[in-house]
Structures are given as structure tokens and as C-alpha cells.
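Consider the single chain below, provided in C-alpha cells and representing the form predicted on its own.
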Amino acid sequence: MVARLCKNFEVDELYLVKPKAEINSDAINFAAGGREYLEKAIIVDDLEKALEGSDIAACTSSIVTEKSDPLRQPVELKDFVDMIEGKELVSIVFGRESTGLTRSELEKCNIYLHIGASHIYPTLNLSHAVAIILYEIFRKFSSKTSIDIVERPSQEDFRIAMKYIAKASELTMNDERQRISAIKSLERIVYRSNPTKMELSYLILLLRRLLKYAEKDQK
């Protein structure tokens, strides 16, 4: 599951520290499109080896304890994402599904990273924690995501939509002040909704047809 997430969010390298399980056909099947990360995973005997060359290393944990414990002073995920801007090599350490990270392992990291969740049950499944952290980092630093394939309207598309909105207002409102207010309000709604090109095209089509029927009725 983690290997698959590495593919989803363009992780550079996956390190496995003294893994108990082997990379077999079951693991590769679960990894699906991320199988290359398992096949090229770098296996090391200790965490220090995995963290070599890191500009910043963050250990992750759900445990937040009293203020007197210097190893467990948490940094919120949103703050961590801002903190790593400009860093060349960022390492994020995830512990065992069962027991997490030891205190000795926590000592090897610069940051104690925590995902804010319900205080009643803050412990996340390992792959879920990985997904949340990688998503937040990817969202801030990636130049292009899968949603970018959606076509956005041009300024000309917006101009045409506003032209039909203005015409509709002229046909249906006699009070000039009310008409101007309606046009401006609808303009803000259209821009604030951030429509796709297809969505705005359907709005233009609807307005065009309504105007056509309205103009026929006036004749």
C-alpha cells in the first residue's frame, strides 16, 4: 500500500529498515502501479543509514505526551509542509504498524511530526498516515496533478457568459439599479465557483436558449 502511495505522490525513494517481510508476489500485487518502488526499494540495517544526507528528517507518531518529554513535542502537518520548503532532501520516517517508533529511533529525527486527529482515538493505520502526509506535501510542491487535465475556461468564455447574463437582466429587469446589482452579483458567483470549461459552456447554452425564447415572446 505504501509503495502504491509512493507512485501516487511521486516519492523519490523508498527505504525499508530491517524489514521482517520479504518482497514477494503478494506484496507486488498489492503495490499495483507502485511495484517499481518495491522492486527498487533500498533495504538497510539501521535508520541512520536511511537518513544519510537528509536536510531534514521527520519521525511520525500519534502519541502526544506531557511537555516534559523533549522527544514528543509535536509539529502539526500543515506547519511541517511550510517548514520543508526549499529543502533538497526530506526524509519521513514511519514506524511499525504495531508499535510505531522506539525512543532511540525518535532521537535520530529532527522533527516529531503529528497528524491532528480525534483525541479519543488519534492512532492512524500506517498506510493512511502515509497517504495524508504525502498528499499534503504533493499538493503544495507538485507543478502538475491529475486534476490539471480538466480544461478551464478562457477569459473569452467568461466574457460571453457575462454578455448573456447582461442581456437576460435587460429583458427581465426594468429598474436599472436592480439590474446592475444583479449582473454584478451573478458575475461574482460565476467567477467564485471556478467552473470548468464544460460547466461554463452549459451555462452559456442555457442562457442563450432562454434569451431566444424570451425574445420570441416579446415580438
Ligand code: SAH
Given for the second form:
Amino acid sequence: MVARLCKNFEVDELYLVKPKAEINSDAINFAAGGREYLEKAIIVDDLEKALEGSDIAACTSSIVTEKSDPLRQPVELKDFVDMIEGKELVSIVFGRESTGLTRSELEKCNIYLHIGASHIYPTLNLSHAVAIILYEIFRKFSSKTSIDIVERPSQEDFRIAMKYIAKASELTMNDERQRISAIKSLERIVYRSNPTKMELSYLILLLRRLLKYAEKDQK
Ligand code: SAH
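For comparison with the form predicted on its own, produce the structure of the form predicted together with ligand SAH.
Below, the chain from earlier opens the complete complex, with every other chain and molecule after it.
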């Protein structure tokens, strides 16, 4: 599941430190489209080797209760995402599902990263913790995501929509104050709704057709 997430959020490298499990067909099946990350996973016997060359290394943990422990002074995820701006090589260390990271592993990192969750039970499943952290980093730093395929209206599209809204208002409202208020209100609705290009083009089509009928009617 972690390998799959690496692919989803464009991670560069996946290191496995002293893995107990082998990369078998079960692992490959769960990795789905992220199979390549398992195939090219770099296996090391010491965390230090995995962290070589990092500009910043963050270890992750659900434990924030030991307030006077210098190794467990947490940074919240949203602050961490700001902290890594401009850093080339960011390493994030995840622990064992059973016991998390050892103290000697925590010592090797610069940051103690925590995802704020319920204070009653803040321990996430390992792959869920990976998903949340990668998603936040990806959202902040990736220039293009899958949603960018959706076409957004241009300024010209908005101008045309507003032109038809004004025309329709003029045709249906004699009272000037009411007309001005209506146009402004509809403009606010159109911009606030943040439509896709297709959605806005249907509004334009509808108004254009209605205006055509209305004009015919008037003749
Ligand atoms: N008590 C262990 C639980 C391990 S959960 C601990 O040290 O947190 C398995 C792994 O998931 C953890 O080692 C950590 O990498 C990650 N994780 C789980 N919950 C988390 C949280 N709230 N914040 C950050 N990482 C978390």
C-alpha cells in the first residue's frame, strides 16, 4: 500500500530498512500501479544509510504524551509542509506497525513529525499515515495534479456569461434598482460557484436560447 502511495504522490525513492518481509506476489498485488517502487526499493540495513544526503529528515510518530522527552517534541504536519519549502531532499521515516520507531531511530532525524488526530487514540495505520503526509506535501508542491485536466473558464467566458445575464435582466426587469441588484447578485453567484468551462458554457447556452425566444416573442 505504501508503494502504491509512492506512485500516487510522485515520491522519488522508497527505502526499506532491514525489512523482515520479502517482496512477494502479495506485496506486488497490493502495490497495484506502484509495483515499480517495490521492484526498485532500496534495501539497507541501517537507517543512517537511508538518510544520507537528506536536507531534512523527519521521523513520524503518534506519541505526543511524553512532554518532557527531548526526542518527542512534535511538529504538526501543516507546519512541516511549510518548513520543507526550498529543500531538495526531504526524507520521511515511518515506523513499524507494532512498535513504531526506536529511540535510536528517532535520534537520527531532525524533526519529530506528528499528524494531529484524536487525543484519545491518535495512532493511525501505517499506510494511512503515509497517505496523509504524502498528500499534504504533494498538494503544496506539485505544479500539476490529476484534477488539472478539468478545463476552467477564461475571463472571456465569464464576460460572455455576464453579458447574457445583463441582457436577460434588462428584458425582464423594468425597475432599474432591481435590475442592478439582480445583475450583481447573479455575478456573485457565478464567480463564487467556481464553475468548470463546461458548466459555464451551459449557462451561457441556456441564456442565449431563452433570449432568442424572448426576442422572437416581442416581435
Ligand atoms: N506507537 C507507535 C505506533 C506505530 S503506528 C508509534 O510510535 O507511533 C505505525 C507508524 O505509523 C508509526 O511508526 C508512524 O510512522 C505512523 N503513524 C501512526 N500514527 C501517526 C500519527 N498520528 N502521526 C504521525 N505518524 C503516525
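What you see is a predicted model, and the numbers here were worked out from it, not measured in a lab. Numbering follows the first chain given and starts at 1. Rigid core: the largest C-alpha set superposing within 1.5 Å between the two forms.
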Exceeds or equals 2 Å, Cα of Leu16 between the two forms, core fit: no
Threshold 2 Å Cα movement between the two forms for Arg209, core superposed: yes
